[in-house]
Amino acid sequence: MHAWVNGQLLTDPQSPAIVVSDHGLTVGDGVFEAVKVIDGRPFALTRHLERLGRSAAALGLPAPDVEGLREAVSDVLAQEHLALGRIRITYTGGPAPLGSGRGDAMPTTVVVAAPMNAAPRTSAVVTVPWPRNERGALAGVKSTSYAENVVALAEAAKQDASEAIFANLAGHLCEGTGSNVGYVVGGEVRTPTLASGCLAGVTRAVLLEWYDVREVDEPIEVLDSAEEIFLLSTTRDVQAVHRWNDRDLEAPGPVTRQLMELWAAREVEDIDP
């Protein structure tokens, strides 16, 4: 693993680098990105920059140094050659008081650099009872306050599943703990809206571009009778849902196949699509 911390690499990445009184730390006041990397690549770097910015500017933080995030990716790329690898790329308030309040000091910026294994082609995920907030002030924002992804995905694992589904606080599905999540519905491909409260997902950006996608915002209880179940990430790229709840589907079905032969064949075409 290799860390630019503030405009300067570390010699020793699991050395001491964030002041105990950062905002990000101890109250989760910051925004992150991670990005995939392929054959030493960042993999739609300029989207994640731009969400980066949205989430930030979401949070009232000033804006990224968006060049200088760049050069700090590069730098960090520079130690490794990562065949497969990911990039995490945190913005917080920086240090602060120790409350809610904001202080005056300069935001923090860390990038990490580090492999990563391929994911499984397939998964199973189980819904949790906890509704996203879709009217909420961090609906949308891919923020550092993590810890209700914590608790649902811990509530996956104890049910043998690698991710938690959420519905909306008006029961629609909304999506993971890390993924958007697609299904296929009279072989229709449909994914909800952002007006969900979903994350604006950049592989799910991708593949509205690449692929005929419906967005409808639908009752959660939809995936009860969807022929496909997938989700979408930057880890996971299009993976197939092999069980949904104690439901089990074929996985990957024919419409999910296609997809994931799809995004195989076109991340190494367009690297910043």
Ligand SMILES: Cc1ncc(COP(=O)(O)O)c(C=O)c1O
Given for the second form:
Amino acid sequence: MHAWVNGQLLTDPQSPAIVVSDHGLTVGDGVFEAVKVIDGRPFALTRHLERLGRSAAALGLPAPDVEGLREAVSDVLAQEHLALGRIRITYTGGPAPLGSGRGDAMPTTVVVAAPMNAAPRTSAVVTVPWPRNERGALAGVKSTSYAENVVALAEAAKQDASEAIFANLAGHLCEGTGSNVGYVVGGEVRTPTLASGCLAGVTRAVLLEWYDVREVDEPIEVLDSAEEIFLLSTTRDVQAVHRWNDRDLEAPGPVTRQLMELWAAREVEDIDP
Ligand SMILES: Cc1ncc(COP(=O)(O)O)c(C=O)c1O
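For comparison with the form predicted alone, would you give the structure of this protein in the form predicted together with the ligand?
Zooming out: every chain and molecule, the one shown earlier first.
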């Protein structure tokens, strides 16, 4: 693992580098990105940096220095060739008083790169009882306040699943803890709209440009009879779902297989789509 913090590469990425009053640590006042690394190069970095800026704006944080971040990413990646890896960019409110009010210090910026294993081709998922709040201040924001996702993912793990899926307050399908959801009904590929409160996933956005996917909001029960279900994320790409709660599905089904092949072919052709 290699790390860069506030302009400096760390010689020891395990050594302390953040002050104890950092607002990201004390109250989750921060935003982040996870970027896939393919053969030493970041995938879709422009889209990730744009989303980081949108997330920061939603929290009222100053705009991140995008060019500085590009340099930081390239400095960190220069430390070790990653055939397959993940970059994590974290941007927080910085040192602050101990309550929810923000201080006037500079934000904290952290860039970490580490190797990653390829995700399995298929996965089991379960629904969880807690709703996503599509009307909340953090709806669709990639904030470091992710403890709800931690709780939901732990529940999924208890049920031998690798992802937990949320409905929103309206009872519509929303997203997973770290992924968007797609499904096939009558041969048509569908995914929830951004109004569902899901994150505007980079994988989702790119797939919408590469394939004919209909954005629609429907009750989560649509997945009880969907022909195929799949997850979309930076670390999973397009991943087929072989178990939805108690229901077993053919995985990958024919449409999902086509999407997986499309993804694998296109992501190496265009590293910053
Ligand atoms: C809540 C949530 N939804 C969806 C996604 C998928 O987004 P992306 O394709 O940009 O990784 C993520 C990413 O980790 C996420 O945290």
